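Given next, in structure tokens, is a single chain: the form predicted on its own.
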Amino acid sequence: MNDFILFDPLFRVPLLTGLCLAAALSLIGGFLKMREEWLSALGISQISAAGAVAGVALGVPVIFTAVAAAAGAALIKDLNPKSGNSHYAMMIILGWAASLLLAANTYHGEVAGETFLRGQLYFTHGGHLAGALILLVFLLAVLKWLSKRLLTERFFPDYYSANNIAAFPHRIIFAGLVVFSAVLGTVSIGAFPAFAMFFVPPWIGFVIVDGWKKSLAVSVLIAVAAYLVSFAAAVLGDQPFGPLLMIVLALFAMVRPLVKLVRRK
């Protein structure tokens, strides 16, 4: 009878929320890998976690402070676009330190800090699910349009300036997607689990198959499979979801060197 716990209405919203996030984060992670900005996912997640803990201290809805902190960090990064992953490394350092300091000096802050770093998938509600659905639907709606422009900009950096075409629309939309997905992932499944979902599926998928579209599709399949296995194991084993997700993704990643070895032969 324990198996039927998975079908309990109590877990319905968390299951669907995480499922939508798994698909959305892995898709966005594919673009981040292509742009060599994969570290941004963890940097913005850490900053948003610090913003969320600050919201607890100020008595403000954490989603507002988390988004404000993440958007501010992304804006500062855009002012110096050549800094690359080094800028995101500083976000990780400062975000982690700020999260712990704010948590240590805030009423209930320690619990909040641990929650946002580790995740609270079991306690997500309709608002989280609505946000995850909006993110996924919007991402799928603009995927073809966004993909064409980001690929062009990646492989032909001077294309837009040389042809006097405005590049800011797709840049702003993509930056908004990264910020919103990082914040939603942080408050739902935790900063590090969200980063793992951004990074690991595309990291595996881009080795398993050739071609941009196929790689994105495989990345989503890997993310969804890892999520479902982790969720089932966490619920049935009464374990924290975040660490299990990261372990399952790490196990999935063991396929990567095997594929590379086979291809060399």
Given for the second form:
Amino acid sequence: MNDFILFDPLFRVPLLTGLCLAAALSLIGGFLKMREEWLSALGISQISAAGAVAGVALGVPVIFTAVAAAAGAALIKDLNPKSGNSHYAMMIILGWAASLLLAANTYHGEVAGETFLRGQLYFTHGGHLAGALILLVFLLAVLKWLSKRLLTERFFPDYYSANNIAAFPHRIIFAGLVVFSAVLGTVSIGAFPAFAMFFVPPWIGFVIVDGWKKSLAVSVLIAVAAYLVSFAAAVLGDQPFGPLLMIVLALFAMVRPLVKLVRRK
Amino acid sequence: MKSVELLKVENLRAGYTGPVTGPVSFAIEEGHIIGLGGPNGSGKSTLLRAITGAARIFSGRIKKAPHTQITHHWQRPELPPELALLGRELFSLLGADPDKSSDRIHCLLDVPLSRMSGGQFQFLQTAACLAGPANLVLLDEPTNNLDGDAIDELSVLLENHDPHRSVILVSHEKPFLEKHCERIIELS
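Since the structure above is the form predicted on its own, I would like to see how the form predicted in complex with the partner chain looks, so please show that one next.
What follows is the whole complex; the chain from before opens it.
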């Protein structure tokens, strides 16, 4: 009767939360890849995990401390115009170390540290689902505007300053989306699985179809498909969801060399 | 009929942590093409960036007419790896009309940037700047990476330009500047 477990009301909220996050994280990941900032997603996820563990240590809601930590990291990233992979690597190193050190020295912290690094999808509740829904609806509402703004800035970096058009609205909104999605991803599916959702679907989608809009759409389809396969396999096989998701995404990524091979022929 | 001045640069010294160019003064009217020449390091690119607000002004000033709309083609634009954006989609970012471009561009409209060569990408970006609605186009070394045929097509795009559009052209190739520009400002 294992197959009926999937339809158990207990799993509905986690299933829907993860579905919204799969779509949102893969879309935002597409923009991060376009801006060549994809590694920052792991840096911000790791820092937000450290913030969440600090929330446990301080006895305050983890969402506040995770958002504060992630926003601080994003602010440092955006204030430094030369920030790049080396800086994102330092964020990953510091975030990982701080998470585990805080966890080792906090009552219940060890469990919390494991939870935020590995994920706790089955224990997500209505608050997580509401957050994921708000994230996805807002992202879809601003997608067309944000896409044009970020692409223009990528290829014509001084277009906005040259024409006295304020660039801060799209920069702030995109930074906010990255922070909010990294925090929600970290406290729902874990820091590493959230990063996999940011990175792998666009990494595949950008190679297998031509066109910006199509590649974003295919990235979302890949993320949702990988999520559903992992969720079903984890529930039915009684396996941890986060590592399974990463394995499934890695298996999906095997299509990349195949597509490249076919194109070469 | 009196020509309309789009941009006036007065005694400008610009740079980043310190001045690297100037003092320089010039003005450009609608429909004109002017060139910026000078040796490497004389601040040609910095001057363009000062006009767009990407470099710091240490002294002097830049006056732009209220209706001036600018696009800037950067020197050696970096070809993004694995980006599925099509040539057509790049054109639409600037509101550029692909029909105003050459056959070489038409062949690239449905090709993703990730499958273009550095020269094709450079030519596409330059053509998008010239086919867009901007009335002041800043082109920084647009002949870099281009083969002879592409340079000839670029010349056609510059010659068939909109009478209301002006161009500031930076190039280290003096014959190219002399062919297209009414005036050449030498930076030292």
